[in-house]
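Take a look at this one chain, the form predicted alone, written out in structure tokens.
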Amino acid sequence: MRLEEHLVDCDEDLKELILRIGNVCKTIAKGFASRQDYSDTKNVYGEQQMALDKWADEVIIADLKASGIVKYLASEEQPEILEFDGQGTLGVTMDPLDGSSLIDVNLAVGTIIGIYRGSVLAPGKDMIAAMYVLYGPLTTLTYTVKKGVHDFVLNPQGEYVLQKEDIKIPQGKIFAPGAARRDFLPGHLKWIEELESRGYKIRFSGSFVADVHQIMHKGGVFTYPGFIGKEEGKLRLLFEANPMGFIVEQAGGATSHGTGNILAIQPEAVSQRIPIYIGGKMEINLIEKINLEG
């Protein structure tokens, strides 16, 4: 089944948006070979931008602006929320190219999208849809419109075709822990040691979207916690934590900032960061229990 056929029951503007983003990502997938160098600019977080980061950001913004269905767009590469003229009502958050520092060593990277009906400065639970496109050995598109989570693969004819429907996170013993162990906070360290005692194995690539995709299919948990010197965490609430957390919850998993659900947080700023635990419910319940018990 093709993606457009799978979206038949969606609202027309939401269906068009998902298809447009999917098509733009086909263009991005073709751009890796010629744009691997760094640009001479930094993003709003002070990070050196890769040429492909900037290009992917520009390509997606131009397409969504032209669509007439998007009113608000927040990008990890932009300092402010963009507002477009027209009758569109959809709000979009995006990380145009998550994991881009891995491009030069040919590891998987991806595009992460959150979709709202209206303002994007809203709790993640208010999303109406979320999706990501993973650029690896295959280009895959994973989406949810709150009716299950579904995987599509880009075939040689340039069409997204159904690969796996209604994904549910299985039980697994994989964990992907970010940050240096010497900087772990006490509760987090206790949780890590507990997972290790249960035989969990590390699988961490440095690409958030790729690591969570693996958890979606093999079980386990991803974390980038708050740590000494950066207690607020590293990953961005709007662009990374909320969309991926929304997808994982729709697949039967859970997400937390350590003591509560990330998707319940009211964002205070576009640039807001958050500690994140995302994956199986058992692992998420365990970190919250450890932290709440002190």
The other form holds:
Amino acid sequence: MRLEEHLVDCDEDLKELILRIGNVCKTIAKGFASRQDYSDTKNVYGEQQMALDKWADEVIIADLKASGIVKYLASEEQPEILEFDGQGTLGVTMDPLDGSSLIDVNLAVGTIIGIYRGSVLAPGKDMIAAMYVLYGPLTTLTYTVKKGVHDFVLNPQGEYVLQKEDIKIPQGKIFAPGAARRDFLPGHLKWIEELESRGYKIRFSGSFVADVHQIMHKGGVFTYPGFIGKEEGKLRLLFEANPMGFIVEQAGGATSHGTGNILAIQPEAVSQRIPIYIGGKMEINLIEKINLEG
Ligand code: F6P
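Having displayed the form predicted alone, please output the structure of the form predicted in complex with 6-O-phosphono-beta-D-fructofuranose.
Whole complex next, starting from this chain.
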């Protein structure tokens, strides 16, 4: 089944948005060969941008601006929320290329999108849909409109076709732990040691979207915690934690900042960071129990 056929029960503008983003991502998937170098600019977080980061940001912004269905667009590569003229009512958050430090070593990276009806400075639980595109050996598109989580694969004819419907996170023993162990906070270290004692195996690629995609299919948990010197963590609430957390919850998993649900947080700033635990419910309950009980 093609993506277009799968989106039958959606509002028209939401369907158009998901299809549009899927189409722009086909263009991005073809851009890797010619844009391997670093640009001469840094993003709002002081990170050196890859040429592909900037280009992906520009092509998605141009497309969504022209669509007439989007009102607000917040991009990880932009300092402010963009507001478009017209009748559009949708709010979009995007990380145009997550994991872009891996572009020059040819590992999987992705595009992450959150979709709201209206303002994007809202708790993640207010999202109406979320999706990501993963550029790996295959290009895949995963979406939810709160009716299950579904994977599509880009076939050689350039069409997204259904790969797996209604994904549910299985039990699994993978953990993907970000940050350096010497900087772990006590509760986090206790949790990691508990997972290790239960036989969990590390798989951390440096691409959040790829690591979470793996966990959605094989079970386990991803974390980029708060740590000594950076208690707010590394990943961005609006662009990374919320959309991926929303998708994982729709797949029967959970997401937490260590003591509570990430999706309940009212964002205070576009650039806000958040410690993240995302994956199976059992692992998320365990970190919250350890942190809350001390
Ligand atoms: O936020 C960007 C990102 O590349 C994520 O995709 C990834 O999980 C994380 O940073 C990797 O960070 P580090 O390089 O510190 O391991």
